[in-house]
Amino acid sequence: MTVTLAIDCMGGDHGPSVTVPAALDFLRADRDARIVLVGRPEAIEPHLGTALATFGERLRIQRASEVVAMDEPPALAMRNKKDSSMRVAVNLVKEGEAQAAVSAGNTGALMAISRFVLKTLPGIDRPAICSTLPSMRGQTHMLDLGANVDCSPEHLLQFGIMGAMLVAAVEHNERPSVGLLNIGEEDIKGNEIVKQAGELLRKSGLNFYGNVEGDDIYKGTVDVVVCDGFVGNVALKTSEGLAQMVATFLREQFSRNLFTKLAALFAMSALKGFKRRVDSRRYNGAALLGLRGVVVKSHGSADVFAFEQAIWRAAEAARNRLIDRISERMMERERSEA
């Protein structure tokens, strides 16, 4: 199935010194793709070499001659730049011009364009950011991350029914299993607002396993975890602070000495697998779901390798009717309670 997909070249850390490449990349392993790269065209080309004239028709230059600035408040990122590069990927979306869009710019200014360009599905409140983590079972689907920090127990269920839906799309796992995260396993823990949508989950229809504890995000105890922004930012931060330390006392042991710089050439085998499950990079690019439309978020300091994994995200989201799943499913909700 041929796809377009929209990318905000400017966003980011490294703007389009990463964008262009990844997405060319992507298009080289992608036959039945398309791109529009957006943005300042002065800015884009260095990066192209021959590429418009070797993709032809699949691969063109949308011109954006604004830039959202990582730093920049939402509000005014929405109400003065509307010709900002992330704000005109987004309007493809829109305009059905493209399929998804993909940015690693200001992620509140592109869930807040996102939002207002898009809107949200019917019977959908708030969108969510989804994001997928290694686990020792494959990878486990988290959300929220950080749009929503205050949540109700029916925002719970919908973050639930759209994690899904995600991983029913890009998985092709057509019952997932879906946990909450809470400080127990048992029903009776955690405060109301927890309890409450415990208790709505297992009523939805969905593959509830039930509450599950922060270990079990690394475990892979279920394909998807469900709590509010809040909590899954901070677990979030948490980790990537936990894989930094452990990454940082491996040098510091096998750079000790001449023993352990040897010891280190002996496991270089194991330390180069290791360091590949746990890398970070595989897992780059994290879904605003709950739009009209699909829009992937990647990290903003994404090296081409990463960014073109969140393009890869796009497009089997795009592909696999990610948005049509959510909303038939909400629809099916709003039957059974009729």
The other form holds:
Number of protein chains: 2
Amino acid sequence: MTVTLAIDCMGGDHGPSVTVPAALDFLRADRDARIVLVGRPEAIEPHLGTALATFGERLRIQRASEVVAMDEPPALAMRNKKDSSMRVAVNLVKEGEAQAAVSAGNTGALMAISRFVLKTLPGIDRPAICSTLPSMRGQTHMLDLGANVDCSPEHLLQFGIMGAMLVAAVEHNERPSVGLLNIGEEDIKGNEIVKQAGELLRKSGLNFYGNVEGDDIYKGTVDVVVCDGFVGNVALKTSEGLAQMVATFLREQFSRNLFTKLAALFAMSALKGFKRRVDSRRYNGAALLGLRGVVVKSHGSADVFAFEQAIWRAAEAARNRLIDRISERMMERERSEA
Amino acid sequence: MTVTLAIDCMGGDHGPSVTVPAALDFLRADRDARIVLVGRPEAIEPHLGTALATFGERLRIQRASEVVAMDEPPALAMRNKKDSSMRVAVNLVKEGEAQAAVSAGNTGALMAISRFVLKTLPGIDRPAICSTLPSMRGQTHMLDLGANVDCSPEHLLQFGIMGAMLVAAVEHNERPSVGLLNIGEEDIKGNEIVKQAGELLRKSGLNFYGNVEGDDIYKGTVDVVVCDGFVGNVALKTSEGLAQMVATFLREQFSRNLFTKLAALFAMSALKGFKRRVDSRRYNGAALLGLRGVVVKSHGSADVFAFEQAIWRAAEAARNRLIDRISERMMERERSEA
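I would like to compare: after the form predicted on its own, may I see the structure of the form predicted together with another copy of the chain?
What follows is the whole complex; the chain from before opens it.
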């Protein structure tokens, strides 16, 4: 199915030197896709080679004169940079010229701009950020990851619906299981908000598993883990920190002396297999859910391979009617409550 | 310095088969320590061998007829089991016959019993659970880990004081740095409670670093990480889940085929060194802080080595005047505010 993606080429730590090659790799692999590269043409063109000729109408550049800095306050980026690559990319989704936007830029600014330009879907109070994490059984989707620090039970319920629809769209799993992140399995655990959210989820018609704990994220107990943005962000960053420490210690041990260095060579195949399974680049691309359009946020430090994964996620969500699925579900909910 | 420790021998997944050998190993290594083994003599004695004769007055058994089950509701354990090994061990601390109690039993029951028997220190509203985690620079102490799901800014400040005094006592670091777990470094990040807690901590006279994020736990950015019990519990459990997944994947990769199995043999020294550095058993033993006595909680699944670490932590805290340090600090605070 044809899909057109708008790429914010200027965002992220590396800008066009990563985003453009990733977009071209994606175009080579997905022959039904089209890409609009958004940003300063003079920054984009040096990375294109003969791509414009090769891909013909499947690839074009959309000029945007400004760039949102990685540490720029979202409110300022919104007000002062109406011609930023980020804003122009999201505008393309709004205008129907693209079915999804992908950016490795400033998360807060991307959320603020997407919310302002695209608006939220009917029945959704707040958009949420949903990431994919590796698990023992495959992958776990978790939201919110930091967009909302204070959440009501109703917000958590909406996150559950949005997460379930995302998994239905991108994993073709029509009844994904949903767990509520808590500090114990029993219904009586947790604070008041989480307890009430549990009641709403139980009555929601979703495939609600019940409470899950932090370790269930990686056990793969459920497809979707729901939490407020504060807790989700801490869980995600804690995982990043632990993974970095583990990788550092492993590297240190294998470079301790000549013998361990030789052992590392000998163990290369196993170590590479291990690295592949926990490679966070494979899971790059968080969905901004609850908007009237698909927006995917790549990690700012993504390399070409990682950024391409974020583009794949965006294409998958757009092709599998993510927005329609969420809005249909919200309408059903409204009808059943009316 | 002489110290007497009361060991709840019946708690944990393994009971006396783990707790008794760990206590004996500890007695062999620490010649100034005394141990009171609390529980059913008929369950303890088979694991003693000739220890009673060997250690003489350094070792004795204190009979307790009941056992708190791992899944028993804390309120029931409190009300109905006044002669549980857990309660009797904490009573020994209360009566001054021991300077610390160690238990691998039910966390909720241990907290409820300790709070009821020992009471909180003046100025402390709620006790907290403080764990030690490995970091790139050594170790990080984190609290609360689950005792308090809803915390006020004042509670978080008290956790900061208690955590700092613990590090002062057990690591001989008189000005430990304290960080507030948040979802960004800037002071304006986070919810209202965390922002206000930041203000209190800045004015507290503690060596306050400011906000830290989840990855800072493992980077070792600060000595003490302060958070509410919900967030702390999720961060801890998430880490446990990720560590288990990493260990499983590593094992799987090295047992993939004959070649990788040989590689594992060849890489044994490096893999063992790695395992040692991230071995959670070395960090076993969470302190219940804010009480009028030292109580240390071991992981329920602890083995002999891990349980012995928890005993060492308890001895270290008792010998280095943990309780006096916290109460002196709280009195100073009261005076300066008066």
